[in-house]
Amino acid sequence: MRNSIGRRQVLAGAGASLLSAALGGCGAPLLRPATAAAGPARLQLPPLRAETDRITAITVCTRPFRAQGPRLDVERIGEKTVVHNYGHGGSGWSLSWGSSYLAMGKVLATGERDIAVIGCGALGLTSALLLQRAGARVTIYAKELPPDVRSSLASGIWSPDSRICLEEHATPAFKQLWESMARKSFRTYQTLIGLPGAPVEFFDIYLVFDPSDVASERGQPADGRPPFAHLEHELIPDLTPHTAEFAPGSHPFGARTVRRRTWMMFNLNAYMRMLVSDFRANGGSIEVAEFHTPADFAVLRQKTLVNATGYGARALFDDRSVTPVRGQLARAIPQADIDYGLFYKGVSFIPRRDGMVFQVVGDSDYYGFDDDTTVPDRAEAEQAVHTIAGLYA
């Protein structure tokens, strides 16, 4: 049974933390000090058609969370060397290039140049492309291909610390590793801005709070469970603009308080098509294959493999350290004039060009935690749409 949606909203740093943490992968930067709103005295935004009859699909994914962070070690299995690259929680897309860069180095250290990549999601595709650029011959083996992989069901925002690990495991060494992955990934994404199909772009999101919302600091979960690590605000505050605050009366949402943040967004249909196309254009091949145990790797000709199976590693490697985090999206018909996002009462709206996204994110990092159910919940989807629609009432 999924966690119920909390009613207590947080204002100071926690609003953005909750949004980013819940959205990522299916991250949580604290808000930096707000600055005075620039530009016109009143914020002008075209109204969003938040209507349930515009929902085109309801999808559910399971993000692979590991309390100690992603698995990035090297393991010997029979005659094969396996480089692991999975368990990024809600940060798979956001950290993919940096994490795969680390995996590439470990692969090349084996001396092999005919490489197998297991998995065709965010980490598999980026691992394969980076290995190709380093001169390797790469074959991807996967049970499912885009758009039917779990990575296709992510919310599609830059959320590099979304359920990346528990705070107790955020050691200085881990923080250094995480920062290198985040910065490498961010730099790579900047090279994709402005490409045909807009695979990557920036957008403004407005965090909206009612006057009755309670201001509090992000900290220990209310039920005493250990907190998740939130690293973006601490380690990479220079990568995104500061927030700007709009007072009641200076925006379209009545007596509420509004904060604006600028985030990076991935239009995943266009982005994944680009990655697959680039991989094939570079001579890569993709074979549909299913592996039930690591012993099945013996049939592959390659001696070195990258395991980028994400949540699938829980079953394939019997890795009980992987905990599912359920994330449901309600996809809706795109609206051409809407280029901004919203967060209100534990619900987010993201204006992706390949289908607008509404999502209940709750009031805690633990929303959807340890829930592996994938049956769509229509009531939850409609609640998300109705909550955002309430801003325009």
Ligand SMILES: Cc1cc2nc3c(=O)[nH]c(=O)nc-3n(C[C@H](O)[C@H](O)[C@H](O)COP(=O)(O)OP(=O)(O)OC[C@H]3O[C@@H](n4cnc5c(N)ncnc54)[C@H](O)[C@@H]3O)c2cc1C
Second form
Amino acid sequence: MRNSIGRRQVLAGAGASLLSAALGGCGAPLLRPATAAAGPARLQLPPLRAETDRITAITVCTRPFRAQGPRLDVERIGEKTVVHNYGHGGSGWSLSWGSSYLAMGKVLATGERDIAVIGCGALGLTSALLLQRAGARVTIYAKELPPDVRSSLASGIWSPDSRICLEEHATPAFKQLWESMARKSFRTYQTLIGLPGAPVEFFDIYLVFDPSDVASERGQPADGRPPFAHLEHELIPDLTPHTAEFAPGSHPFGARTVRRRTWMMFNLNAYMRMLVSDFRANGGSIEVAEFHTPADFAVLRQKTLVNATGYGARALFDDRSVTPVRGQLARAIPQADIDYGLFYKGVSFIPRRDGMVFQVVGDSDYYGFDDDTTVPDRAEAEQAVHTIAGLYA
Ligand SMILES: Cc1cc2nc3c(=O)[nH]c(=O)nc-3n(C[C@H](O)[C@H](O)[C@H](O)COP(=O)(O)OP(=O)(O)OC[C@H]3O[C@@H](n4cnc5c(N)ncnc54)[C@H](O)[C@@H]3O)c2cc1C
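If the structure you just shared is the form predicted alone, then what does the corresponding form predicted together with this ligand look like?
The complete assembly is shown below, putting the previous chain first.
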């Protein structure tokens, strides 16, 4: 099933949320009031080569969304203790260190120090590394390894409340848990800034709005479906810089309104490679293995496991609460002088060094919801590039 691209526009102030929502996330209102832009009177940006013949790949992936949020409980299966760590929607990279830190605590509480981690994506790798640092001997078992895991197909930005749960499930207890995961992850990411290969870095993104956008709807579901939770503004407003606004005439995009935000970006080729090498350098081993039912865990020597199978948990654990949320990226040849991102008319552009990312993010959090099709849509990819190109016309 494919969802069509909605025609609604968004309020200028809703763009930041919609973008982080769509990329990972949600459709929250503007995180904080815009402040007057500091710095040069006129914003100057090198022109982007937004050209469809520079597309090198179109990738499609399903976010592992659970209405109630990620599954993080501990389950006894036969002789094994299984610590679940899956179902992070569009926030898996952003929350990975914090979520895996919680999983590590539950693993260590069993007293075992020979641990199996099932899965080699964002959550499996961070669980494995944190357990190693705590002194455990860790083996990763996974059907696919990077770069062939779903985590490799993410947009690669800090989007910690992107489709993380529905608003009705954002209880005070969940909010506390989410905030601890987000803060722990953010702190950990600061230790990865400035490393060779730039696995993690900050970038400015410009949210551009036509004058007519300001009077139209924002990105909440208009059809009565329950809204997604938007937690960043309420719980961690201090982590990223305030928004700055550029009036028409002070930026290169004509009569439009432009807002600048600064976000964190993950260059996933370099970042995943670094995580895998660190794991191996710490003495970790990786075995390719597929489990068809939880009973298959019986063949493992380890008594305690972390289940970090992501969307795979839907089939492995027959967990129908894991809902696919389709997302497609058009990857394009990197441009060395482009270090800024853009969001315009429901399309985002992220200046990843390992392949620039153009993405239709739609007009609400439900874009791609319950859609498990993974066939690339060339027309959608070209639409994304053409929309951004329109800014330079
Ligand atoms: C288009 C898109 C954009 C996104 N953008 C962002 C973003 O910008 N920021 C962000 O934070 N998040 C983003 N996300 C979300 C993020 O990618 C996911 O939440 C995250 O990748 C989930 O990681 P994971 O480790 O749980 O799962 P996966 O990466 O799917 O890893 C699962 C692992 O388990 C293994 N496995 C699964 N089933 C079995 C089995 N039966 N037997 C053995 N092994 C098994 C797999 O082979 C794999 O190794 C995005 C997602 C999509 C689709």
